[in-house]
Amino acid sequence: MAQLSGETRVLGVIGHPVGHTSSPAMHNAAIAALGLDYVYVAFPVRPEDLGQALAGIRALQIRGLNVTVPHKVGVMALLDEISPEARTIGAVNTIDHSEGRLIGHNTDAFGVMQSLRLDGGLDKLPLRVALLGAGGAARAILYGLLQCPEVENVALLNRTADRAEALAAALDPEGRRVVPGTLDEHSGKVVGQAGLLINSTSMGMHPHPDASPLPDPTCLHPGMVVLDIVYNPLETLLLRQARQAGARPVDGLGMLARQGARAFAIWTGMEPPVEAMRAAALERLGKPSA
């Protein structure tokens, strides 16, 4: 990292806890490669004091925030602007200040799209997908699904149908395209018709590493890509049992550094070396990098 004067700019991200955060390993990498005279710092904020954590960004001239949980929809009332995108997915992980306004984005479906096709090989996205969760993650990535005219098909599966059935109403309000139904021991038969199976719960996540969100992975299949959002352990349970079935598994770790990556060029206006934002958030992890 550059040495910090006067001049340097202020970038990080506001959650409530943030003590576990990979993204100032992440885009300090980054800010390190590209020699930019800027630093990212982690400020935990509690969701009562969001308001004036907004009005600091102006007063301190922060550059741009990442947004985290819990404040990704709570934000979104107190900025200038928000992206059409960011508006449809109804939440804010990305806000830009410029030039004295605060612009919301939302990077997340940008990052699982990447993902899926730089690091699950998908060039084109299968007709069908399963899509388990229908949490603020799920939001994202069923939006991003759904800007592709190929998948004609998403099953949306939750472990309560109202809120499944709430999330396909909002993007996809003529069901076309979206079926919500239930995450049980009856969903096997349509997680198995997929060609692309996404966990967007938190099923898996540390300290329950051996948890699966699939009550019976004899679903998966070869041929089947499975993408799973959780980046810690690296290689959850369900990846696990998707290697075991001949299934390609993705980690969540590329998601998170695409996602962080668009959001560095959204701030500085220059691509980031998003190998490097990988590789520190795996040292973060405590994982060699490949």
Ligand SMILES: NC(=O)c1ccc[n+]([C@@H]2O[C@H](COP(=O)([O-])OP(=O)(O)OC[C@H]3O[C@@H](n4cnc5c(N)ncnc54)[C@H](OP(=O)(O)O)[C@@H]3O)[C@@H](O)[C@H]2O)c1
Given for the second form:
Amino acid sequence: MAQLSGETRVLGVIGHPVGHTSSPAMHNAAIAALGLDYVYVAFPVRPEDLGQALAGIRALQIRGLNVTVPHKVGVMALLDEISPEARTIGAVNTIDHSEGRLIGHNTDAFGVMQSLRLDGGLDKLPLRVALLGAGGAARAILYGLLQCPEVENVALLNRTADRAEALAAALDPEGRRVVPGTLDEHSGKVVGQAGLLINSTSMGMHPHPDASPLPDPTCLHPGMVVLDIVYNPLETLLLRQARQAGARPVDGLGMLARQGARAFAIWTGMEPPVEAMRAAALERLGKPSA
Ligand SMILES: NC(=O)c1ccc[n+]([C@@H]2O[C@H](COP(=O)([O-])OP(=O)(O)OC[C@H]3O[C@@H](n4cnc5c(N)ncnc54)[C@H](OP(=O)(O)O)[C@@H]3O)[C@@H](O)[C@H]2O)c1
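Switching from the form predicted on its own: structure of the form predicted together with the ligand?
First the chain shown before, then all remaining chains and molecules of the complex.
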């Protein structure tokens, strides 16, 4: 790490817990690669202390923060401004502290769309997309998909159908492009019609690496891109099934690095060194969790 000085500017992440985060590794790698006088640290903030933490950003002149679980929604009421994108998504993952104002952004939609283009080779998305899950990540992903006019139909499948319906109604109120449904043993038919499948459920994530969100993988087919945003482990059962079916697998590391890179650009105004960030996250993920 570069020498810290009286001029060093502070970046960080707030969450609870934050011990598992790969953000310090990613951002400090970017800072080192560009030789900037910044440092990035993790701040564990309990939900009941969120207001004090936000006051602390102002008092300590922290330049910017990432926001992770469980604060992505709660933080919104404490900011001076929220970007239209973050407002529509309904969650903030990045705070820009600029000229005394706290401005909330959401960089997850950007991260996932960049990953689909650059890691998945999709200059244009297919007409039909299947999105599994209706949690926090799904909101940002669905927002990103709906920004692409070429996407005509998104099958939004979730274990709890009510959540899929509520998310579809929130982001596609006229019900023109999003078709909510239940993720179950009958999902294969709908998924098989899609040119792009995105898993945003936590199924397959550590400590359940033998779980797949798709009960029957025979619906996966060549020509399909399969993005699994789970990044621990990096190669999930779903991605192995995709590879075996001749589909193109894309892991969650690209989205992780690219959402972080977007935040870094917001804070520093610099072109982020995405590959250095990706490599640092990969190294961090390779280390056994403490
Ligand atoms: N690559 C990245 O940059 C990135 C970014 C954000 C998140 N992620 C990863 O994405 C995953 C989801 O994150 P999130 O923040 O959206 O979580 P979340 O808000 O808690 O949502 C979890 C989702 O998974 C579903 N789910 C959980 N357990 C399930 C099970 N046993 N069977 C079927 N569905 C199940 C939930 O369905 P119900 O609604 O039915 O409960 C819900 O749709 C996590 O693994 C997270 O690490 C990756």
